[in-house]
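Next up is one chain by itself, shown in structure tokens, the form predicted on its own.
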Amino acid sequence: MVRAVILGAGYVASHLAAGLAKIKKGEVEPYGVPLARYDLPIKIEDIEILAAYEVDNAKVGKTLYDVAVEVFKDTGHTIPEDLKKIPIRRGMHLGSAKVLPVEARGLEDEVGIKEAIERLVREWCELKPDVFVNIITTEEARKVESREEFIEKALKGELSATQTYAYAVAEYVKRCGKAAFVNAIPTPVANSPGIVEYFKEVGAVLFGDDGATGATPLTADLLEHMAERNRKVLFIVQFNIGGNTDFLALTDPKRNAMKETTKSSMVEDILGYDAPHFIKPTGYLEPLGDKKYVAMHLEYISFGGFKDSIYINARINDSPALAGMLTDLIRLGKIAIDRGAAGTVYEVNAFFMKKPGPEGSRNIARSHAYLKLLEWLGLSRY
């Protein structure tokens, strides 16, 4: 069995909640779970969903039941009666939702901060979570360098979100059980080496940062399709666009450059050289809805001097690409904890991550980390 309590209670939560319902009733085939081949000793069906956070003042008290009503809204898709069970709760702001247009509130705007903390450490300490799986929404952050920094600028108030959460994880640890923390969004915390070291300090498991589902993986393997034939990349655009609310976010330049700097930090890695490259999220159109649009374009320069060129045009369902992610994420999260592993595994970020921590960490093809992967997990590939 492996608990899991989700810090944001939106699109994504809602589909990976669905889905994992679906999936231990027989209703669908694990599709979009990248191990679901594979026989781990934690299985699908042993995942629970114990709660998720919210700061959004519409959804705190009520069930992720109700949230799926409005996602799974004219999708024809039905919404299994377990998400009734799984209560949305008050997390922390500090700001990550102050360009959406819904009225938010967190803990630390009622009691302070450092309250706020030990609110939410007691209450694990109840619920006894193995995972925590962060999908808030997309927030403007910078990288922590030391554990003092990270210590002192958390219980100011100081620190993002995202890595407010980490900390207070880091003292459910110290006090409480092991856990594993699973950042599927831009903000550095697994590229920050003050929480690294903080997480191997207590004993706490840290996986990021910026679940890569679409579009990035598949770029990534273009590219190294191109260095292993020798080809010279020209160019390559690669943008999206979309109508949920982590596109809203994104018009906002400041968070739109965070998941900018995750997206496009593979071409040098993986070439060798820093191709001239646009590859963003470039806007928010409400129609679209959950499903994005994307598009690429790549030329290049082949044998004898011909250029050649790759365009590629696609609509993909964005939260249920991640929700299928995540739910591998989380397994591999209990499975590191019970390995005794401390602080970040980039064997696992490498491969479902857009910026695989820990810092300074090269950015791979999917298809080399996969490999990598199922080597960390001592399997064969089928």
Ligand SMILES: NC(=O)c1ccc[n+]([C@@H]2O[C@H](COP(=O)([O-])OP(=O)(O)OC[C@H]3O[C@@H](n4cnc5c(N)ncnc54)[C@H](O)[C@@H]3O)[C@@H](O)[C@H]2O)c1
The other form holds:
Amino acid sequence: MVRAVILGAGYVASHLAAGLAKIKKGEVEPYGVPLARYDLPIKIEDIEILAAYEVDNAKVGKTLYDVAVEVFKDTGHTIPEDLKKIPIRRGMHLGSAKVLPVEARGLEDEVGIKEAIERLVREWCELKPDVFVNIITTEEARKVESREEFIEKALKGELSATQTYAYAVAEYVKRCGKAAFVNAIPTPVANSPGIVEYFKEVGAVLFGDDGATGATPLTADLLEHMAERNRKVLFIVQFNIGGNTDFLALTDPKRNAMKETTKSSMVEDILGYDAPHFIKPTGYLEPLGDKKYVAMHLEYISFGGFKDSIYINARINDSPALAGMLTDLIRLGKIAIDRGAAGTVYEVNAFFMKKPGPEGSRNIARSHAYLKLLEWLGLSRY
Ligand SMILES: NC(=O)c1ccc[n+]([C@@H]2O[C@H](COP(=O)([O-])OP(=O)(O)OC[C@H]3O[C@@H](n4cnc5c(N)ncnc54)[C@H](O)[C@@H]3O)[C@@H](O)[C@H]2O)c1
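Since we've got the form predicted on its own here, give me the form predicted in complex with the named molecule too.
Up next: the whole complex, starting with the chain shown before.
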């Protein structure tokens, strides 16, 4: 059994909970869950979502079912009744939802930051989650260099919401049991040396940063294809336009810059040189909804100085792609805890994350990372 808490009750949270419930009932196959065909000690059926945390006043106090009604409208897909059992509780805000057209309030606005952290830790000590999944709105944040900076700034309310949640999780682990924190958004957590050090110290597990779902892993594998054939990449452009609230948040230049950092890190890491590139989410267009438009254009020099081009055009359902990855990350979180791991695990991050921690880690092709992950799990490719 693995008990999970979700931070941020939006599109991805709704798809994760709905997809899990349907897989458990045998209504859909576990496609899009990378390790579904392997026999892991924790099964997909073992995942239980206990609660979600939010700051949007219109969502707090409701259930994930209520949120899913909006997310699933016009998709033709049904919403399992099971989502009515997942309550949405109030979390910490720290400005992360400011850019959204919602009225947002955090626990810290009512009782101050120290008491807000304390309340969450007390709630979690009762709920006893094993894994926390962070899928709040993309926020602006800086790296945390040392454990002292982490503790001091968290208690003063000077860190981002994600980093403050990570601090609360570390406190929960100190007092009430083992846990893993999965950071699926660009905020540097697994890439913050101070946070990784503190997690190691308290015996907590950390995966991050920023789930690699649609165009990023595809680009990484394409770059590896070029590198292995010694084709010289002249440039690469890759952009996304979407109509969900995540893309709306990314119209804020500072938040967009966070995504650009996590997405662009792979070019030099994989090719061994920094080919000119433009890789970032480029726009919000409401009618596209959650099915984003992805375009990619790559030019390279082949044998004898001849120039070739690759063009890719795709429409990709954004949130289900991350939800499938999170299904495995929740299981891997529990597996890592049971193995006695502490700090962050590169073998997991390298496959699942756009900017794999710890800081300074190489961003490698996902086809290679997949094999490393299987090795870490003691499995061989079937
Ligand atoms: N394929 C993907 O969809 C994909 C891939 C990688 C990363 N991500 C990341 O996942 C995150 C979630 O995406 P989404 O489409 O579900 O977005 P969403 O806007 O539908 O949901 C995010 C939710 O988080 C809530 N929130 C904001 N600040 C919060 C806080 N401090 N505490 C609790 N809740 C808070 C918002 O009110 C909102 O309901 C984004 O940050 C995005 O960057 C998504």
